[in-house]
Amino acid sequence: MRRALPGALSPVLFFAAAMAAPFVLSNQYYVSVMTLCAINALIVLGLNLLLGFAGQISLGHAAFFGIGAYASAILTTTYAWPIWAGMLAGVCLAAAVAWLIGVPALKLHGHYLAMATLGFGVIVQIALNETTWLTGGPSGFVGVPRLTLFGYTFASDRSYYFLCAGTLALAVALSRNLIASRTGRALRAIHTSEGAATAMGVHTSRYKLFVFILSAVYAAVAGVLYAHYLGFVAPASFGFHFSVQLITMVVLGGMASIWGAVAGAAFLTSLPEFLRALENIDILVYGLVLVLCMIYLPGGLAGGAAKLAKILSNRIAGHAGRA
């Protein structure tokens, strides 16, 4: 039970260190920088839940944060829609769009698997590009009113990063509670052998459709988010490079962990604007970081953060044991 207990805690600490840190860093900057982090968690959290948990790649997943945006966006602004229908319409088109692709796609394994989903992220934003006339093409929708819900306008920067922690940190609770379900070790089953997983009565095929689908629901979700945050949203946000983004946050943040999904959003979002005070050399330094990352982090920052942790419990341990 002692165990137990801080593990049942780490998300109501997580939540009062996010509702905290926009008083610790007042700088409007900051908060908006915070605020991307939070809509980038969002997605690497449901991103790590298909790869790290499940096992299945998806070099696509920046589309399904496209269709939440763009079908929030314009359903909102041209067609003056209620905000809340939708939001709700745009994730539950991106739901509709993983069910259609994931049916198809998830019995394709690996390189294949990859090939496919990368395929759909390409189709989606030529769509985005090429349909002028409802998305506005390449020079982005514009005119996205700000997110308003329960007759309360969040206006202000920090109102909206309060918004986005809390989306952020109820998805954590509700990813934990999954994951140590029965649905989360049939996950972990098929990770690691998707034919002993079969024979043991899982039904792959299905679990793996429902961690797609809701890894598009937290992108989808964080799409609107993302959307009526910034009141502009163009094709070239929801490309194959925020894709391998995306990967590379799950991969940074450590696969397979929760907190290390957040870590690698938060890290790899926040990076690059502290890096601009190097102006021509940024981009060098933002590569040398990542490469030092995975060479002597090869577990990524949970796993890192885990060896340090087990190094100090060690150390005072000792030190315990020679008073």
Contents of the next structure:
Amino acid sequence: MRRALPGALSPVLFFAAAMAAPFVLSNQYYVSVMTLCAINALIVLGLNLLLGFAGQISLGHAAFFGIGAYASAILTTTYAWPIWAGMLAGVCLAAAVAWLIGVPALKLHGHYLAMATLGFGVIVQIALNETTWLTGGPSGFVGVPRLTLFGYTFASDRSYYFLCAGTLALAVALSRNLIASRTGRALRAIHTSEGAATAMGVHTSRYKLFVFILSAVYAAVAGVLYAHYLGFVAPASFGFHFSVQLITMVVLGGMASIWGAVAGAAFLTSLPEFLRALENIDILVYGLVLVLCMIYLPGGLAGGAAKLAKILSNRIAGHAGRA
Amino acid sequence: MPDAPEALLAISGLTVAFGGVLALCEADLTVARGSVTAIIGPNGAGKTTLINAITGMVAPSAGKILLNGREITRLPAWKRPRAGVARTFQNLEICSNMTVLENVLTGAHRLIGYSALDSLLRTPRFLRGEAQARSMALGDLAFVGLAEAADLPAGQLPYGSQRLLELARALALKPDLLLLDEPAAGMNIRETRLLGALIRRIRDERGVTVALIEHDMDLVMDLSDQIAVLNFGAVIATGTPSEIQKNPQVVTAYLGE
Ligand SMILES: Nc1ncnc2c1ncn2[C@@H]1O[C@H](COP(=O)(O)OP(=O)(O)OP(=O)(O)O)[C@@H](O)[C@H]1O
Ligand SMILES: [Mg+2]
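What would you give as the form predicted in complex with its partner chain, now that the form predicted alone is on the page?
Everything in the complex follows now, all chains and molecules, and the chain you saw is the first one.
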């Protein structure tokens, strides 16, 4: 196939481009925006496995992001755990909670997962706000240490960006491998027809649970990276609003597209930063850009890019044919 | 090990109720190994429900289903392919978010041996398993005449070809018993004739026992070793095509309407 070679190369190219980016955009502000892009892209990547590929809706993914962030922040600060242990605990806690929600919600057909995750997100929000003795309440939790692994502290913004971009590249590679396998096909079959998937021997509830937990793990990994980057976490970052924003990133990037998830997250994370120059009308322009994308790019950014590539390659082929 | 029983499928007293509606009412059916059995009957007779019960998609309230002499009445639906059952759907259930080949590969799901970890890390075991499954799936596609379309998005296939794709996908499960729910629906005369030949080859070359629901009487009479007539959830007659054509009960219930 025409796409086979670039397909295999693209994670490597992406990794190279992501690593080169801070040398081109060396301004510290750009580096911090790109770090947040990479962190959000990690969550959106997992959410796209769940929503775009397997067709299961989570309305509370910000809460898994929050569980990862808060668990690691509290354990490493209040309880002085080593950072690696706090991070691991945060991710494991998110996975365990996803299991607890997923087991009952995914046994049934229909939109139980959407409802369960919606309620879950609200509960986590309330818990973060009300348990002031533990989380610091609405004003947030401060003094989270910078990430140190194997004796190395990711002190500079650039080094932290490399860590996040590297983690994202790894997650991209793993996700692509998963989708191109027996597991990935089972997930996509579940999206179109649970009946057909079952008739082919797919234990649908087990696969749905697996991808739900996996997406929670992606979000929690993003969460621990986030907490140890900013050094500060507050409940407002993990609410329903952000859950919806994550879904918007999936849809805008392109459902069932790995690169779309990365593009959608990067686009929607950086757009407000660039629009800030417009001062009062930035929200208006943000909304306008969203509406225009939804109207003119039904396949998301990924679908649009594929269309553009097709037009270009046809043009080039046409020119070559005439010459 | 005891000798394999003569009947591949033996159903007795099977009853399925939806609320007050008895979709199946003490239905009995035996399907001999290596045969083609047609299940016919008027709309709403319970034909699809019978296939749904055999594949575990509805739970019967009474009765027994034996496959290969083993009772599968309460076996979870996803385990039934392992017991030897594959099916197609009356309302096409193609996975339009995948290519034609990937659809067939999904059919090979239970036959692929590598683990999720193998696929994440692209181990040699994964690559070997995929290559093997791919060549088997391409074989199944060629068998139904869709080899050319392997890399097309499945949703782009014309309707008749989507039916053939479902057939290839079901064959990829390597079943003992293949259940087809109105495979000729939406096909023209030429496509229907090819389908008839294909089903015969499935029985003769692949050794797969076939039970099909079909409204096209020419196809049914031409193809079947046995016909079972369903009416109001009960099997009212079984026999060879010529026996069924002569059966007065069948004529009033179905053929003569
Ligand atoms: N899931 C369901 N819930 C409620 N009633 C059902 C369900 N499935 C089937 N029925 C009812 O059971 C009866 C048998 O339906 P079934 O689909 O088995 O008929 P059929 O013989 O396949 O008909 P057709 O030729 O139209 O496909 C019908 O009265 C139908 O309305
Ligand atoms: Mg039917």
